[in-house]
Amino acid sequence: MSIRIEEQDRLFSLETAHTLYQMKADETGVLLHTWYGPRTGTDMSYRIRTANRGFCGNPFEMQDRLDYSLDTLPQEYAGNGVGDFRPAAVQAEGPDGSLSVDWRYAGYRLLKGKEKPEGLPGLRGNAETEGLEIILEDKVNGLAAHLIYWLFEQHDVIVRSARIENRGTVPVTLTKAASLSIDIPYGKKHVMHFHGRHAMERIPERTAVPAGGRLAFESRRGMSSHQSNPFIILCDPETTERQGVCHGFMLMYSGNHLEEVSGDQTGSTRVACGIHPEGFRWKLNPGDRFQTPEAILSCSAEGLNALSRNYHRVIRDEVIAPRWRGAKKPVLVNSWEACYFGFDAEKLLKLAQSAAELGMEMLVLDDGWFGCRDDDTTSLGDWTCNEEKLGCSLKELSERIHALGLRFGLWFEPEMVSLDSDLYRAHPDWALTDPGRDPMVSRHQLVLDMGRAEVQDYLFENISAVLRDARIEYVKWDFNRSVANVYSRALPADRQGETAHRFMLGTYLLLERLTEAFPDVMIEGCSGGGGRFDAGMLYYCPQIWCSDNTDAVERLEIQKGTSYGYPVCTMGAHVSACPNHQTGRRVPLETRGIVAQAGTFGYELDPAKLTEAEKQTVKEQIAAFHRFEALIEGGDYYRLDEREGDYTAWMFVSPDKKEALVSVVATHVRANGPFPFIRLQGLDPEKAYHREDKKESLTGAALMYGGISLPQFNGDYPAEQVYLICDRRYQR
């Protein structure tokens, strides 16, 4: 059994394939965090030392133990206002204004069969998935915290969440409810976070955790955001891609979030992750409960690459819907950069015909097909086809595209409404706006109040009508502005602090209804590109448009940063036209194809404008992607960071280690430069591998320690791709 409980010592040990997560309730009922790291088979509470530290108070019942303070003990889920001056996991306000929360152990329950958190996405698991619920309570304010842990043993993943319950007789208002809080005792730490901006998302940055200070990574934009992804990594200073201890914390949530990392006076590090508390107020009447989003935790003692692969596997296996796990995805062409708003049916059919001739398999019609939408100033919310613009119905267009041998996809932006729209004129109260105040406008649009059932019903019925009328296999679900004026006309004044979270619950519910009603329609998430790239959206959308920036050189950095937490099969990536529409950069078509292969692979251009030589290259790219798709999307991914810094390299290795695909892009070509030697990873050191175009074979050990030699690079952004395979003829 992977959960061991020693009743007498109140010790809880959760074991995965390689890690141990351990907690212990001490003599006062405080739940201590004792260990999260490699398996030890030991009660790790021996490491907890106490001392009388100045200005660290003592609980009333321990007032004679000057060395015992909540301010210095490593805790599992921190309370508030009772002597621990580090960031709290929960903050609550009673009707008398009291703010204190004092958690004490009140029992546990073993769980069997993964349960989905109420109203939220969660790791799927199965009937055999084991879990543990530990109950903490505050007997004064009547609150109870149900700490829930689910084990995904073979993935080396533990999933945490908390359910806060009002067991008292008077209302209590939550003002903070983290999904997790954890103290890592002793030792300097670094934290990696993934910041950015529109068209340049998830840039990794690594910094030391300040002693006595606090770092906060956050979004208050109503979405997980381009600016700060809800995923951080805590690691030892010496940790690299290949070695060292590191811990990952990924919040499975798409709205406002906060990740706090603080160093304390004892040298410990506290991590807390959850819904952002700013503007959050959730009223709990007696008997009510509040469920926090799940957080996906993983630990590796073998460096950052190994940690990433834990996340890649668990997202592929337990987050993405079973219908789409390992499913072959069509190579698509998206209409946006090919024609923007300027299209009719004939233009789209010419685009489809050109795409079909090159081997593409789907046309996705992007923005502009509905209402009176010829630019971004109008018609969001009016989800009826503009037949006058198209020159035919959407059903007729779909039938003609399918007759060419292509599938058909369609763009929606469900959570938004244009000021100039029939929907807004009929229901202005359905938008998030403050009473008596002109709203903040972005792209001439407002945000719908997704917490309202009538808004969800309207969107479900209108989107369903389109999907039922025309043959549509794919939906691109966009979200193109941050959320401001967070005020719901459907909630009373004392519940306005619930609006932002109810917005996310409503979006998730709408996605749930649509995916159940149309299980064979694949939804790609999008938010101005990568503004809502998170595990919560991946529960409903098996892939997310990685960034609106389609420049291949910029995409190297974006996709690499994304890879620390998310698998390649989730990253929407396309070959776009040159010069690039965002940067004006010119990159060889061959290089653009290799970069887009490190994603879901498609095209964002007009195939008819390609030269004959370019068309032949596109045919070869599509054939190569189909050949390597299983390896790329289901293999183990490795970032190959080399000291020179003149190129970006990565590779995929099949689970049986019998084949590998290595990709290298030179970002800085030097005159009379050195020969690149790329040290590979993940191969079987005892197997021999050969390139298809060469007879010689090299052992996996040679390729990993000595590296693979590539020719000197020349020109602008050249790339090289090497396919390695082993078989009996080439074994030692």
Ligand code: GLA
Given for the second form:
Amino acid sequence: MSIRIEEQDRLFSLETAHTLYQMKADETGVLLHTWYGPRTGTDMSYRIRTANRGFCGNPFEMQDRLDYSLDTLPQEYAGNGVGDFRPAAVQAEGPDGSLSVDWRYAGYRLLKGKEKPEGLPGLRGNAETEGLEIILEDKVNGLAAHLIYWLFEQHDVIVRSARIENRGTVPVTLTKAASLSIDIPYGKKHVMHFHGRHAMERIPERTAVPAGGRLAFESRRGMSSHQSNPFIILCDPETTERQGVCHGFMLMYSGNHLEEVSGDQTGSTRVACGIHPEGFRWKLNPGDRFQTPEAILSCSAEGLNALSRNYHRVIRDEVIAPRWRGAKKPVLVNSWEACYFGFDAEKLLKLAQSAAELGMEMLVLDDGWFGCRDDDTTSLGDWTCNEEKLGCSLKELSERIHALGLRFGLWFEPEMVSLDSDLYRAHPDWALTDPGRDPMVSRHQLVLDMGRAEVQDYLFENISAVLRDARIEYVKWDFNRSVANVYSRALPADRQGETAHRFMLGTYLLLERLTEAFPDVMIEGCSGGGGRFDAGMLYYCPQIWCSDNTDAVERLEIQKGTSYGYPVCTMGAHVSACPNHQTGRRVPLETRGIVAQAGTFGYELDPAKLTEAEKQTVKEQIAAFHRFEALIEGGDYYRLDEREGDYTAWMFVSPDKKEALVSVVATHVRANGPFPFIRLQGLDPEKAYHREDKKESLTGAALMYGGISLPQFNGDYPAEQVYLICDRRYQR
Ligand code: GLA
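Could you drop in the structure for the form predicted in complex with the named molecule? We only have the form predicted alone so far.
Zooming out: every chain and molecule, the one shown earlier first.
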């Protein structure tokens, strides 16, 4: 039994394969967080210490217990304004203006059979998935918090969310509703977060949690953002890729988010994650409820690589739609960097022809096929084909592309509207704009009010019509600006604070309807590259364009940063032209191929412009990708380069540990440099592995402790790929 409840002690223990998550409702009904870490088989509340610390008040009924304070006890879901001065999980305003929230334990319920959070994406689970619901109540304002925990035992994952209900008789407005808060007592911690900018996303940064201070990682852009991914890792100062305790907190949400990490006066760390409270106000009339997004929690005692693998597995198994789980994906060529807005059907067919000759399997027609769009100033929202520009209908183009043996994909940017568009002229009130104020414009476009049913219906009907008419197997779903002027013309004044979250609910509903109506069309998420790379989008889109930066050397950093939370099978990665369009850098085609292989693998160039030798290399790359696809997509991924600053290296190991693929890119070649050896991971120490390129056999132990030898690198950004196979023929 993975959920153990000791009724008398009101102790709740949730056990996964290697971890224990534990809570206890104490004598005053305060729900304490007692442990999240490796399994101990123990009531961990023995670790909770109390002391009279001064300026830490006591609940009324405990006024004589000067050592008992909400300010120092580890809380499971922190209230507000009643004596815990650390960040709150929930803030609410009653009609009398009172802001306090005082949670007390009111019962629990065992759950079986995973339920999807209302209106939101969630981990899929099945009828056997076990869960626990703990109910907290505030007796005065009538709020109840249903804390929901789902166990994914084999993944070492716990999924948390909260449903907040107004059981009282007067309206209450939520001003903060985090998916979770948790206190990790005691000891110094580091936090890793993944920041960035357009064309440089998810760069890891590791900092010490400040004693007595608070760090906030956040987006208020109406999107999960390039600038701050909704994923953080808390770890011990000594934790490395290979060893040490670490905890991951990943929000399954694509809109505004906040991850707060604060160190308190007792040496504990509080983490609170959820929808960003700034600008958020949600009115709950009596009987109403609010569902927070789910957060995916995992803990590892074996370092960051192991924590990442938990996330990789759970995203592959429980987030990605079953239709696409482990599915072979076509090697695509995307028209964007090949021709930007400058194309017609003939040019696209030539591109398709040369792509087909090299073994590519799908042509994706990017931006510019609709309305009268020849640049980015016009036509978003007018999702009808520009036949004049193409010289034929989309149906005809798609059929001619299929006749060449390729599948066909198409770009959309559904949530947007150009100022210069028929849609905006007909329905200016469908865009988010403030009354009496000129809206912020970005890339000449505004953002549609996705919370409105008529907007969702318009998009569903228009996108469906295109997908029904032409032969389309893939959609690239873009989102190319941050959201400002968050004001809905359809909501009353006291509900404007709901607009941003209603926007996300509307987007998810549209994605839900479209994926249901067109289950065989694969949607690749995109937002100026990876501005909306999160578990919420991955629920609908099995892959996401990782970055608009296609420079292979920059991609090493972007893809590595992304790999802390997300599996390679979700990372859109293409081989692009040389010199690179974003940086002007020249990287050998072989290296570009190896880097794109640590992702979904495709091309973003005009194959007709390649030399004969390059064409041959491309054919070999595609063959290599097919050969290793199962290993790359389904294998265990390890980052290898924590000590070797001059290389970026990673490897895939098959689940049975019989095969491995090691990739190394030398990012800094040195004259007369040291002999490069890279220590591998994840192999069976006892087994002998045959190294294909050298025709030599080494034990897993040798490869992991002694390392794999690499050539003395020479030239610009050389790369090396080594395939290892464990075969009885090669056993010593
Ligand atoms: C975004 C995407 C690009 C491309 C352009 C088209 O920037 O990330 O890949 O689709 O939009 O406008």
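Rigid core: the largest C-alpha set superposing within 1.5 Å between the two forms. Residue numbers count along the first chain shown, from 1. Predicted model only: the values in this text are computed from it and were never measured.
**Message:** Rigid core superposed, CA of D693 - does it shift 2 Å or more between these two forms?
**Reply:** After core superposition, the C-alpha of D693 moves 2 Å or more between these two forms.
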